[in-house]
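Given as structure tokens, the chain that follows is alone and in the form predicted on its own.
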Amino acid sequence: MKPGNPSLHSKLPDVGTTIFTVMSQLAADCGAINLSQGYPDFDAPAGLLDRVTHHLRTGHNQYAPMAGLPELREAVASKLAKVYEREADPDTEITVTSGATEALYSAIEAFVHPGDEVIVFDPAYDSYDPAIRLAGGIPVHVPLTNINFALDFDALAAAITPQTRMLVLNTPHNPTGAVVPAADMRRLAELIRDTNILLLGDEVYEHMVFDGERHESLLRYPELADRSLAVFSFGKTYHATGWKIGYVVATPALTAEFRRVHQFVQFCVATPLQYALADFLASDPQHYLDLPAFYQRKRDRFAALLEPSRFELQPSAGTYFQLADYAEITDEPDTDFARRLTREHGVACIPVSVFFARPPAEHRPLRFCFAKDEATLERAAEILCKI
């Protein structure tokens, strides 16, 4: 490199910008109906918003601690007494975060150190790969069974080694709506029960289980939680995703450690909404507990409208997402098909392919997002009945 003329060298040279943005602009571009990027076109509860008012307008609008306010860390550990029968020191073991996304960032930085080998499962969400290389890690893609998407016990057990220091594990899984089962927690335990590995657990549609099942916490199983650190999302319960507010439960010793990094990652989250936060989780907690119904109407309706359809569904388990086959349609690739069907036919999803380190080459389905209102579904349930 020549003085005075600096050069680039990317530290993620192979990463381009996101699915859900490239997906959601060329919706946008196109005047079509948004089902790809994951978020409601309804608002967030009245009374929530109503709490922010208030704490915009009363002097809470200076910096937060860095942990997150003590009033929303005790809201929180009170809930996750009540739905996980966790008792969580509010001071020492939940941290407020700026969104998931920060929250995994910072616990994978936190922890993985150059060479340390980090198991995710394809198909991925597509940050943590570049997180785990970003902290000098190498990332290890185990995929799941093409049954339900299951883990594969055989071949995760074949990808640990003396180096893998965590294993991430989403549940419920973005993008195919499948749901981890008590059976494996209990599985997984005895797996790694002689390891040193820590589990990073991607947990933001913990209210999303339908067809009564129950989320299945890795805060639910003490031998597991005290070498987790567990991820939840404000912004996907309270239908608030731009908030971008998220926190992490984890034991003293993990907690001391995440916060290390939080602290200059994001020193703290916006004050009003937490506040606002903490009000709505103590007085209104019917609404976490109704959200597996609220959703399951969602993904019922989504599906009886896409019934007169080429596209075949298996009923999403969690989640807001929804697979659709396509293969009476077309035998493009999922990620053209996707695409034409933004330009062509106005409706925008997700290529499952895109969430896989080496995309297999059997057939793909696509992702539509069901946290729509009534109207939007129905729109998009019409064109898709005439392709």
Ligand code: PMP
Given for the second form:
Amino acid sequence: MKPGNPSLHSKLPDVGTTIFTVMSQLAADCGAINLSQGYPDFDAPAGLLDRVTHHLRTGHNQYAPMAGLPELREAVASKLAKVYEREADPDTEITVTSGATEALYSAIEAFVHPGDEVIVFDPAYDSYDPAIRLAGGIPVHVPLTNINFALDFDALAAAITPQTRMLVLNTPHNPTGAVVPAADMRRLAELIRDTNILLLGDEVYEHMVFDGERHESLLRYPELADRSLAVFSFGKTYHATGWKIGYVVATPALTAEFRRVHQFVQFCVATPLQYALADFLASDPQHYLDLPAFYQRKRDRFAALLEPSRFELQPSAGTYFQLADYAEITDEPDTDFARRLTREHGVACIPVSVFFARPPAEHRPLRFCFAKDEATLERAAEILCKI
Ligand code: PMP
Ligand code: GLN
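Beyond the form predicted on its own, can we have the form predicted in complex with the named molecule?
Starting with the chain above, the whole complex follows.
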């Protein structure tokens, strides 16, 4: 660099604007129905919104404690005990974060040293790879299997080296809707038993698991939980993605290290939201217990509406996303077709190839978000069925 001429010298020169921003902006510009970026078009529960208003009006507007409001951490601890049989100490094992995004970023920053390898499964949520590289780590992309996007244990075993520091496990999985079954969690435990690999669990869709299956949290498996940071998001569970509030659960030693970074990335999270969530978690546990059935109905409705279309739907075992293959319609690349669908037909979705380090040559599906009101799903399906 020449003195007196500071150049940008990008740390992420190959990274553009995230696909979620790109497609939502295109949808807005075209007046398209937005089934791209994942968020509900219905509101958070009225009882929860009332609690936010209450706390805004009763003076809960200054900094919260760095680790999170004690009342909220206690409410989370009792939920974890009930749902995952994991007794977490709210003081030393739970930290409230600015969404799952901050939790993932701070966790990677806290534990990944320059030169460390971090395994991610492709297609991978788009924030992992840049966060790993910003920490000086080396992302190692291991493809999921072609069949139902299951973990490929042969590929995983081959990817593990003495430099592997961390493995990011996202279940239920965005963008595919796959969920990791219990047998695979046990197999994973066996595979990494004699290593020092940390697990970063992205479990933001914990309450969107369908067909009577249960969410296999890392927290259910003591052997795995001992080396895990498990990340959750209130935004997903309470239909309030714009609140950007989540939490991370980890052993006291891992939590202490996590907080060393969290305190300087975010320090603390919006106080009235924490009070409101603490109240609502305690008063209305039924909300999250009803969520699987609530979203399963939407998944099934969207699938039924698309039955007559030329899209071929792939199974969605969890999340609020539906993959649809479009091979019968066109052979253009998914990034082109997704844009054309938005501009010419008025329905926006997400091309899945962008989540691969090396996109597979064969046809790639599109991702549609079905966290929408009945009327929105009907309008979108009517258009999609004519294509
Ligand atoms: N991980 C995955 C897999 C997600 O889909 C999302 C949704 N944005 C996040 C992390 C981030 O969650 P949050 O909005 O709470 O930051
Ligand atoms: N998680 C959301 C999705 O997958 C988007 C989050 C974001 O826009 N960063 O669509």
